[in-house]
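Quick heads-up: it's one chain on its own, the form predicted on its own, in structure tokens.
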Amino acid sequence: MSASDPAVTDLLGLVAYGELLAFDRLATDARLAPDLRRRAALSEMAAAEIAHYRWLADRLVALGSSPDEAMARYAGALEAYHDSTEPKDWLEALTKAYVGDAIADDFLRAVAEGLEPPDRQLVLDVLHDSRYVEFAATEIRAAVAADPKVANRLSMWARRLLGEALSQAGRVAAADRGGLTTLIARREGGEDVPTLFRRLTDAHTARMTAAGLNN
């Protein structure tokens, strides 16, 4: 795959804008934290996201692409997802980080299999740290244990997150020049888009169960 392959810049632009938005969201959601320990945890997540954005932007420049132009194609779909899933409280923010970010990570991890090194490794490196996933899951499980009624509310919220994520994935595909579809087809095994989405949904179901939520 050549460095000028548009599939590379398409995916890196998508990931870069996702990281930029994640920084904004986590920095805002940290203010919902009930104490300083939890606020610091989300703030650390936000710091990691902006560092990841810089890695991706630098790589796009090295490939001869403008980060702004590479990201702009997907701005509408990603912003629509975050605008439609604004958390109302700390637990909704955690669930969005746990469920929404994980769906995005699963998708990007799958698409990145169609890249050559070093770009494949770059995408894998910017995926969310498992420490933060476990932090969110632990907080959710503790909240459910303290008040079982919380499980129903957060389960409904998680189902909405899944629906919005898949809906906006369709908008991403519509905005794409075919690069992401090409990368999916390049993956070992030749999985098509509908099959990939079914696998993402299955992973979401397992993740819900692990956090003590209902599907």
The other form holds:
There are 2 protein chains.
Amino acid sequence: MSASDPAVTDLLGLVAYGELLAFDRLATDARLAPDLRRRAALSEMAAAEIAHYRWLADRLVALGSSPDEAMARYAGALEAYHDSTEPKDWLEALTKAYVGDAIADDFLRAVAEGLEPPDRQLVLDVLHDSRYVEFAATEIRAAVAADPKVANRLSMWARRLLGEALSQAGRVAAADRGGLTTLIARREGGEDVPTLFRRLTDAHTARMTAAGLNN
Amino acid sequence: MSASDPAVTDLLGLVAYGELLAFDRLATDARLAPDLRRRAALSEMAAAEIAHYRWLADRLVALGSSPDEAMARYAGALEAYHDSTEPKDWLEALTKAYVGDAIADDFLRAVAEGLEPPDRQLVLDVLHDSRYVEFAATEIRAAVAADPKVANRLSMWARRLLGEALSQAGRVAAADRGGLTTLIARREGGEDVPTLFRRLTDAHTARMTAAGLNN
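Next up, the form predicted in complex with a further copy of the same chain in place of the form predicted on its own?
Then the entire complex follows, led off by the chain already shown.
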């Protein structure tokens, strides 16, 4: 795989734009926090995304690509996802950060298996941040414990997020010029696409249960 | 000065809330950026603020104080400043980050001189980030060079920011229970308040000139 492999540029651009948008949305959602401590926690989640963005953008430049151009390809698909899943309150915002981002991360992690080691490791490093997963799951569980009706509302919301995430994956595929497909095919010992999507759905189910939500 | 000195808590709380709000506003303003590179740059300015917030909040906890309570005292004054200075476009956002934040930083740096070394150093570390000052000044100079009419518009905006910042300082003083006043009085070899304000205004003038704006 050469340094200028368009498949590498495509995936790094997709992940980079995902980070930039996630920053934007988490920073906005932080205003929904019921107190300053929680607001700061979500703001820090946002800040972690932008640090990851910087690593990816620097790598794209090192590969001789323009981060702006690499990101532009998938901008429409990612923005459509966020526009269609605007949280109405703090718990919806947390659930979106918890389940929505996790689905996207699982998908991107799987695609990254088709990259060679340095870029694969970069994407894996960027996607993994369990500290905030714990924070979100703890908050959701506490809200469900305090008011069981919350579980139904958030479970419905999480199912909608799953549906929107899957249709986002379809939009990303439509915007793709072959790079991501190449990476998925290139993974050694990787599952086929239907198996991959089943695994993503199973992981989603496990996360729902861990946060006290039902499928 | 004991660890639980309310003057210390007051200043750290004020600076911490300033960081949290600056994060929020810069993250919002990043959407005004004309391209993704500049949007990322402003988002990274925002992320730096939230990292500083964390240092301050951790220090407040170490001093036995609640960051939420320490911040609440000045919340109204700081929010009023931001609500009255909402940028309408990218250049206004940059000018606000460049001249508005600098005035606040100069003021807080002066008050911090009344703190003992560890907390004084913490506040100075948090307030100093010249990388973004350079970025903003360069952008503003380029816009003025491309269209001299921009200089008049941004110069007026900067004067309004100065006025709002000074009246914000008045609101902060009104919310103060004596902590900041104590710190200002405690500075060894520090100027009196009128001299301090003259110094702040002079520094503002120098910044305006450096960015190609007029007073």
